[in-house]
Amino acid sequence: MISSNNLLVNKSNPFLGTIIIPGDKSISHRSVILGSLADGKLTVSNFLNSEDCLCTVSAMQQLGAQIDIDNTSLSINGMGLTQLKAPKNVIDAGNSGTLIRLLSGVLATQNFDSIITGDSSLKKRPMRRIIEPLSDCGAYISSENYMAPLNIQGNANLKPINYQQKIASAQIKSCLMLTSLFIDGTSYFKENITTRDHTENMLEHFNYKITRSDNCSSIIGRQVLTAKDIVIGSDISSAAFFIVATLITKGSRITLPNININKYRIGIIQVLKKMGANINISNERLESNELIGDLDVSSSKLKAINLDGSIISTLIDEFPILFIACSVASGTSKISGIEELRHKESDRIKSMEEGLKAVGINVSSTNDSIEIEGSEIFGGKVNSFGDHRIAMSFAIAGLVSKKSITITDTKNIRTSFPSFVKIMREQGAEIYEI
């Protein structure tokens, strides 16, 4: 766990061997929320024991769930859909956009009022995207400028949802799907660009019947969620840092076992392969209704890429580390249709552009695009703006930088990947807390 607020990374030796990546963050959040709403007892294995996911555990405990934690294992005594209790205090989502958006969908349907908020970063993130569709079906949510804290006046008699995607976001879709569980009648969810389907997969794992196609799903409310144990695959968004580290560090070769390779999450692998990456997937199998596989990665000579279109939503969390890959690839990469990056833990287009320029890379951007000229990373000082993915991306850049890279404001790494620095050191990286 990171105790200081800054990191310094020097050029390092190749990465070799097997690296164990922690459990998937998206699925960890959902396992706690849906597990608490299921009927019966269940265990969750390979839970991501990070600050974001522990906020979800705390939130559900405040709503009456019985949850015991033993490192990366959870025991949940599911309450069913009708037994949530009014929280005695304001629910704190910390830095987690997933938690505040998904749980707001649950809270909106209850017979009690609640308030959910977050840290200073989360309070700047847009919540209109969930408030408006929830309001359309009868929810009462008040806020200042559509940002946290959200004051939610529970309404147990919401109308069925008819969701037509405006923003390609699994968080919005999942928020409304969780709401629909409590609503009499059938709710519909239509997407122009299909987003990650972890919520749908877990509902089916709990024997909750839903109708699914690539672009439209429907859910009949007030069914029973049957408690079943969950084994969570390792997080491909976290694995992406070590995939890129291996690709750009000469002589590296690693294996990443048990990675979640959900088809809506592997855009980063598809894009890196188009850039010339040597990545192979083996031992594919289903685990708790999610596809899991082992990745073998070898150092590769990467070439620039042009990206836009539907693939953007499949790697939205991986763009910061992809930008690092582009910065050492041959040629100039252009990536368009990424305005959503401006609404993450930081404005990730701005954060990455400033950081890349600080370490010697030529970059230009528009509101929804970025161009990166591949070159040698020279080194320097980078502000991560408290964004965990920015911080980790520049830590990986430091592995191949001519001079050291210092990254400031890095404490939020522990929100998603608390063992990141430990794994880096186990691989021999020269990474220091300063």
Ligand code: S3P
Contents of the next structure:
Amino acid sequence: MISSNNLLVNKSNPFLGTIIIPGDKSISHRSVILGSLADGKLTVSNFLNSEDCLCTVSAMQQLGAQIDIDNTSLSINGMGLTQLKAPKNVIDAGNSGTLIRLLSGVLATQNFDSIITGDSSLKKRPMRRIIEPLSDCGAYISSENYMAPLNIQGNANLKPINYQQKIASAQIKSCLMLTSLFIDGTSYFKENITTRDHTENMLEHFNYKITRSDNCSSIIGRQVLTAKDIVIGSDISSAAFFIVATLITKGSRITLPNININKYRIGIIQVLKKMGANINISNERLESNELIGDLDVSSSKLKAINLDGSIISTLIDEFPILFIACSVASGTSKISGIEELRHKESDRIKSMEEGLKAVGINVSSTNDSIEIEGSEIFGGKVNSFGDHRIAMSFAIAGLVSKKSITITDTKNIRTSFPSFVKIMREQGAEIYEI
Ligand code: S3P
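With the form predicted alone done, generate the form predicted in complex with this ligand in the same format.
All chains and molecules follow, beginning with the one already shown.
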């Protein structure tokens, strides 16, 4: 657990051995929401016990779910689709965009009113993307400038949804899919760019019938979700920090077991391999209707990459750490079509550009692209803007930096990866809380 707000990282020794990565964040949120809506008892193993996912647990408890936590295991007594209770207080989604967007889809279809809000970062993030499609099927959500807090006036009689993707976002799709569970009739979902399908996979895991092809699905509401235990794979978005750490520190070789390798999440592996990375996936298997596998990674000479198009959404959370890989690759990388990064926990194009410049890398950007000239990271002081993934990316950069890197405002690492610093230390990294 990180107590101090700043981190200092020095050049460190190679990474070796096996690293156990905590459970997937997206699936952890969904296991709590859908598990609470299922009929019967279930357990969740390898749950991500982090601040974001704990907000989801308390939100569902406020709505009447019985959930017990023991470290990374949950016992949930599912209450079915019809037993949710009005929350007594405002629901706090903390730093979590996934929680506020997914849960709003549930709250909009209840026979009670609710308010959901979040921390100062979440209150700046766009919610119009869910408010508009929910309103189109009859929901009442009021807010100031389409941002949290969201005042949701429940309407248990919404019209079926006809979702045509405007922004490639699994949060928007999943918000509306959760709404559709409570709607009488068939809702349709069409994506131009297919995004992570953990919601669909978990619905099927709970024997909820949905019809689906690669980019279209339909859901008939008001079926039963049959409770079934869930084992969550480890989070590829967290693994990505140690994959890049291994690739860029000479003489490193690690194994990362049980990583979720859902086909809409493995863009980071595909892109790094194109850059010359030695990454091997073995022992692929299905666990709770999700694909998992073991990764073997060894240090590699990386070359620059040009990226654009539909691959972007398959590594949407991994760009900060990819930019670190680009900073030490040979040649200039150009990555386009990434305007969505401006709407994450921080404006990630701006945060990364400022940080990379501060440690000696040449970078330029437009509204939706970035160019990074690979060279040597010199070191310096970087502001993470309270964004967990920016903080962890620069901590990894510190491992190969000529002089130390100091990162400020890092406490939000606990929102997604509370054991990050501990794992760094176990690997012998010189990382200090200052
Ligand atoms: C998530 C979807 C992505 C991702 C986020 C988690 C999810 O957001 O960035 O960390 O669990 O559905 P968008 O849907 O906004 O791209």
